[in-house]
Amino acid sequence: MQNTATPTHCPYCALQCGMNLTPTPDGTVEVSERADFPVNRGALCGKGRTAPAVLARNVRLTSPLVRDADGTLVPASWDEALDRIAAGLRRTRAEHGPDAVGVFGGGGLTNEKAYTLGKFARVVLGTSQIDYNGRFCMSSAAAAGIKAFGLDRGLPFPLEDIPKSGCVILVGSNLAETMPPSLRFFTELKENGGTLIVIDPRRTRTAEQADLHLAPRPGTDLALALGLLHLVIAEGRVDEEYVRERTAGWEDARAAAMAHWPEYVERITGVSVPQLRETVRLFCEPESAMVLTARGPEQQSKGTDTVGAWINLCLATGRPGRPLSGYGCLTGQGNGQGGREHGQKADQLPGYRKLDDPAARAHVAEVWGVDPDSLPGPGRSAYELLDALGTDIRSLLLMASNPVVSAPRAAHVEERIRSLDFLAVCDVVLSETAALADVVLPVTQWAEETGTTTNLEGRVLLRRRAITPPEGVRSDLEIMHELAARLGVEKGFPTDPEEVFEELRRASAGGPADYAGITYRRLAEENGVFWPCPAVEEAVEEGEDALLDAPLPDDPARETPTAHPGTPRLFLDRFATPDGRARFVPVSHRAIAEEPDDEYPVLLTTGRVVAQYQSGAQTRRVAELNAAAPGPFVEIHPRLAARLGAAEGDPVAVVSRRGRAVAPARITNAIRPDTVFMPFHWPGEGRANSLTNPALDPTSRMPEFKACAVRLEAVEREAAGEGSVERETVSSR
């Protein structure tokens, strides 16, 4: 057994923190510091440190499971399980057509797996019905970025630029809990004399670090951004030269912002006019400044417009495409960036190409060796796909996602999943969704396989295999290879991740997310390569060794580079639009899809806690993390708790038009009196997504996770914990 440390990356969030893994005698690995990786410089959060716990055999799946005649999942051979899946998918296609088969992926899949899953859906199954849980992550920011800049990459600059900026406005991100190692960039920002402004309805651990904390009413971030832009205009702080030379559409955006005067915005948001003015002063006075958004403003039914308003603020003040300045989005999931670039999204092909673009279809079809006309068109977005299960979509192949916990209106989604004719799930553990499947396949994990991911900076990384997977477990690439063969496609689905990546390079070449100049060998020698990184024709002709061994452009020994260095900073010369100019998009405030009323007088917002991750399918199996965060809770302001008659720890029912959740009260002044907060990591009685609203953004198709109307009900429980009696219904008015 190899005892040397393997340099690799964490399996969780989009920081993709560097770590070293050393095999242990019990077959798992020990995590140690990897100080050379610039994103985390050795620092890890509790989730990263304990990630090997899920590798243990008593925690994870190690055998395929099939549902027997009694309805019980029982162990089966790989041949039986794969044959059942192939038969189920084949039967659905024969009886109902290819679009009756759905495919649902995950933002934790490597680039190779995400690429292959999109190809499998379109080439083997012939279905348009594919999307992934990353739709619930940053699709609104992606849509707004494409409108404004012509390109979507979470951060158009590396994280290392943040401490050197003069001011950062952080909108709707609690990164102290969601991405703890990243907090040091903001600490260094303040140490360097810069200013941190945090916008969040809660006084989170992140907000406590801020120089200025604004606590708007949930769902009013759009009005807030417009109010700030109004003040920028009224106070003469517009960078007129930048607007004239590098943008288009200013007059319409200006007119829209001028309709949102400060006092009007104060009434909508609850943020005072003096705070608005101070925000503008702090943002505009430094030479450099940034706005970074996260799920708060994005997970709304107007998320694209909301992000667009923050981008307009950046453009009006001359920030994007200038050093240490601009707009960026903090991607959440481990490979949320790469996962959407290479074909998991309903409307996209590899390289971030559009599926309805004839030239894009022709390019990718040539790489795949198929007729462009054989490729299906765009399909449904994630929630719409889940909502169609059991009706238009009769069978589903699901990889690396747990929508029974993570999807909005989760009880309805669970019902739709139960109504399927056939469900196959590939996962590491028996998640709540996998437990409903007809066939469950156990797959390899991050430490047991090699593959690439793309972090929130657009930095493509090599995650290396450190240990051998247990017997009975296979990779997702092997599974798709076997299923493709059973469904009549013998070639085109290799199991070697590097071979897949080589094809991905060709498929992405010339696209917005161009990986053509990136190779495994480069990734093994460098700390990641930023896309776009096109191949240089001379290097392609000379072969890979020439590409890898050639000096980079800053080497004075060679005048003509043979390897593209990658693009850490975008838009310095021009934006990715036909004329090189960024676009202002005029937007106006509108209400959330479901405002409070007499029956549901309180606003619910949801989010994460530091010790759990996403649906909790993996982290809820780690003892250390469960000790830190054992279950759901409802965060309530003392005034609201007093009206309800609830004390700390009392069970409280939160009820929306879609469902009911019960969890202990956590009483705190850190939240607005008109708002309650619930984390969404748990299933069962405390499932926060039983309540959330699937109202969709018209552009991004993002559900409105961050704001819906609820009422609170105090609950008395018998001493034995059996049964409950409602004591009171509370109104916030």
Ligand SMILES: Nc1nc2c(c(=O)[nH]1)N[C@H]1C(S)=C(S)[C@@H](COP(=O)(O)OP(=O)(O)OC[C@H]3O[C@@H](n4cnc5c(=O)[nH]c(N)nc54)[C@H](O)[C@@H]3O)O[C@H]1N2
Contents of the next structure:
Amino acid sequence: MQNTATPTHCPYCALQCGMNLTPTPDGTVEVSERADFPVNRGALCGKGRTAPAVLARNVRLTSPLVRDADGTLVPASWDEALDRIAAGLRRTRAEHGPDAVGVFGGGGLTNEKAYTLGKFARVVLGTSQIDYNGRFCMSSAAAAGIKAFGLDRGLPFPLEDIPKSGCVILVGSNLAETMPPSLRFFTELKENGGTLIVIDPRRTRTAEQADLHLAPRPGTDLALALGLLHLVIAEGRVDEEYVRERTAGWEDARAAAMAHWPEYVERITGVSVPQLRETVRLFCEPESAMVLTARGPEQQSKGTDTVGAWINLCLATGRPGRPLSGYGCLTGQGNGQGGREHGQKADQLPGYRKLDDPAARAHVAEVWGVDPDSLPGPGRSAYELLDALGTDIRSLLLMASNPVVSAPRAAHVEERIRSLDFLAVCDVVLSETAALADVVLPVTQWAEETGTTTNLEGRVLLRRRAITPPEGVRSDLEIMHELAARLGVEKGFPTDPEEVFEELRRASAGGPADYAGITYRRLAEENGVFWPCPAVEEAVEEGEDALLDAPLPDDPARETPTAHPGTPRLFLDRFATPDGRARFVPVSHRAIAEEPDDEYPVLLTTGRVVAQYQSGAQTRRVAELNAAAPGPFVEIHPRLAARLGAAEGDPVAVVSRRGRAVAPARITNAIRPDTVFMPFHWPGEGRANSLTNPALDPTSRMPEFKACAVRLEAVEREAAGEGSVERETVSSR
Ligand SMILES: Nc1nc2c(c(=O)[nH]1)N[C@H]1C(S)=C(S)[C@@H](COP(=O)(O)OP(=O)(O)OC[C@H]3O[C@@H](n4cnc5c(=O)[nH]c(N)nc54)[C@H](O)[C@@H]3O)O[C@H]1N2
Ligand SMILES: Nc1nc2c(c(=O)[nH]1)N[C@H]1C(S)=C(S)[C@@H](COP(=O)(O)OP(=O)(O)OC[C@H]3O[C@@H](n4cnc5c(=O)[nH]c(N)nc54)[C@H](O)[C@@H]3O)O[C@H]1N2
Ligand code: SF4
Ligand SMILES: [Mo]
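So the form predicted on its own is up there; where is the form predicted together with the ligand?
Following is the full complex, with the preceding chain placed first.
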């Protein structure tokens, strides 16, 4: 056991704050400040600070569990558990074919694990049916970024650029709660004279910091962005030279925006014309400006078009690829960026390559030592995959997600999961989904294993092992190695993360997300490297001979032979499209999938609170966080509450076409009167996702987490506290 502090990164969100870990006698770690990492400079939120609590043996799983004859999960040996999984998957494949086996991953997995999971699905299982929870996260922004810029990297610039910009519009991000240490960049922006505009139907802690807060009706960000672009054009603020030289497709986008008159946009969004004009003025006057989106505008059934409209606004005003300017998406999960680059996505191969591209298939097949024709094609998206469980998909291997709590229309998803022939879950705790499994495998955690993550800036980071894991747990990489062997693939699934990373470098080489020039040693020395980072850039510059003489990336003798510096800022000279120009997308406003009506007259939107993380599987097990955020609630405007007859803390039933959830009212005028808000961190009666609408974006396949129609019912708790009786319904607005 080391006794010195190990510099590493937080297990939770995409900020990937730096922290130091020192081992403690009880086998966990103590977190201390690590000031050298520029993203957080030592600051941590409560979740990061308390993350060691989940390492404790009485909180986590330390033995595999298998379902016995009575249907109870009981401890078992690793051999028995792994044998059962291999047998379950083999049986499904024999009876129903390889595509009847599904794989579901997570954006919390390190690059090495995400890469190996994608390879495991295609090479060992031969299934096309793999996707992951990132589909529920930033997939709309990714799709829009690829359409416009030819490349998706959440932020095309480091966070350190934000304070120096002239104006930042934050669209649907509550980063004061979801990435607290990043708030510093925005307060510094204001101190430097820049303007912060926040667009959120709620006056959040983030909105409270804004110079201007716009509170649109949920699901109308597309109209809002079009209205702003209309005004940019009408007021003669288009950067004509930039549009001519660096973009394509302006005329169609221009025509679409011209159809969105400010008064029409005011009617759709509830944002007044003077506020629209003020926003345009604040955004256009400074030399530099940015738009950053998060889940608010993205988790919509038109999320891709919505982000496209915000990108159009940036392009028309000449922002992307200019200093301290442009469009960025604030990715969410710990490895939300890297997790979407290396092949756990239904349509994707490592290096952000496309699974249906013959050249990409040939490249990756060669690295994997398989026939390109043996690689399956693209599969279903996350919700579609979950929806097919028990019918087309009979067995599922699930790693690093808890869809019973986090998937839309969760009661249906739960029922689909229960109808599987076989479910295996790898997790650190017995999550609500793991509790339904036939076999549960307990895995090592962040402080106990080494691996890389890529944060929201596209900065690849080294998370270091600081302590020895307890007896009884194994890493996800060891699990895939063991399962591959049991399913007849002896080679190609190493358990050493650095060995996996070396292979990932080769598999990603030449792809959009090129990691070929990144090594563990560099990551340790340089505090992270931004992709793309090709290996042979200098050799190319020196001419073809140098390229030929350069050692191959897999040559062990080669240690960073040609140090490409990495790419903190993208698009400065050209965009990643074939002609180097960014593309405008012609988009028009359309309604949310489920508009309120007489029966369901209120809008529900969902999101997060500072003290809980995602499905809560980890953070609900941390006493300090539970004390701060003990359970679900329904945020309600006083006017709506009065009509319902609900007082602060009264239980309120929220009912949608998918189901019903009950939680105490939290009455506040910080929310629009036509909208209620629920955080989604809890299972059971207060599960927000019992209500949400799985209407999917046609391009990104993102569900509409941020807007659906509900009605509210006041409820009276029975004396025993069990069950609830309806009292009154709010039936009109
Ligand atoms: N504490 C905490 N931090 C987290 C996480 C967590 O679970 N808990 N999760 C991490 C992950 S994976 C992610 S993806 C990020 C998410 O980070 P954020 O995107 O900041 O989180 P959300 O709360 O989902 O949504 C942000 C805001 O969108 C608003 N919103 C709702 N509907 C609309 C709409 O139609 N338009 C607009 N413009 N805004 C709308 C909500 O009111 C909310 O304040 O956070 C990361 N950090
Ligand atoms: N209504 C509503 N629903 C939402 C959202 C919303 O805004 N509103 N947001 C969506 C978004 S953005 C996201 S990202 C999803 C997230 O929702 P989930 O996919 O459920 O994410 P987590 O709760 O983080 O689940 C991760 C699980 O993996 C485990 N785990 C952590 N690390 C590892 C590891 O290294 N290996 C393994 N095997 N397991 C690990 C954790 O213990 C936990 O049980 O929720 C989505 N659902
Ligand atoms: S902001 Fe995110 S990365 Fe930083 S400490 Fe909190 S959860 Fe961890
Ligand atoms: Mo997310």
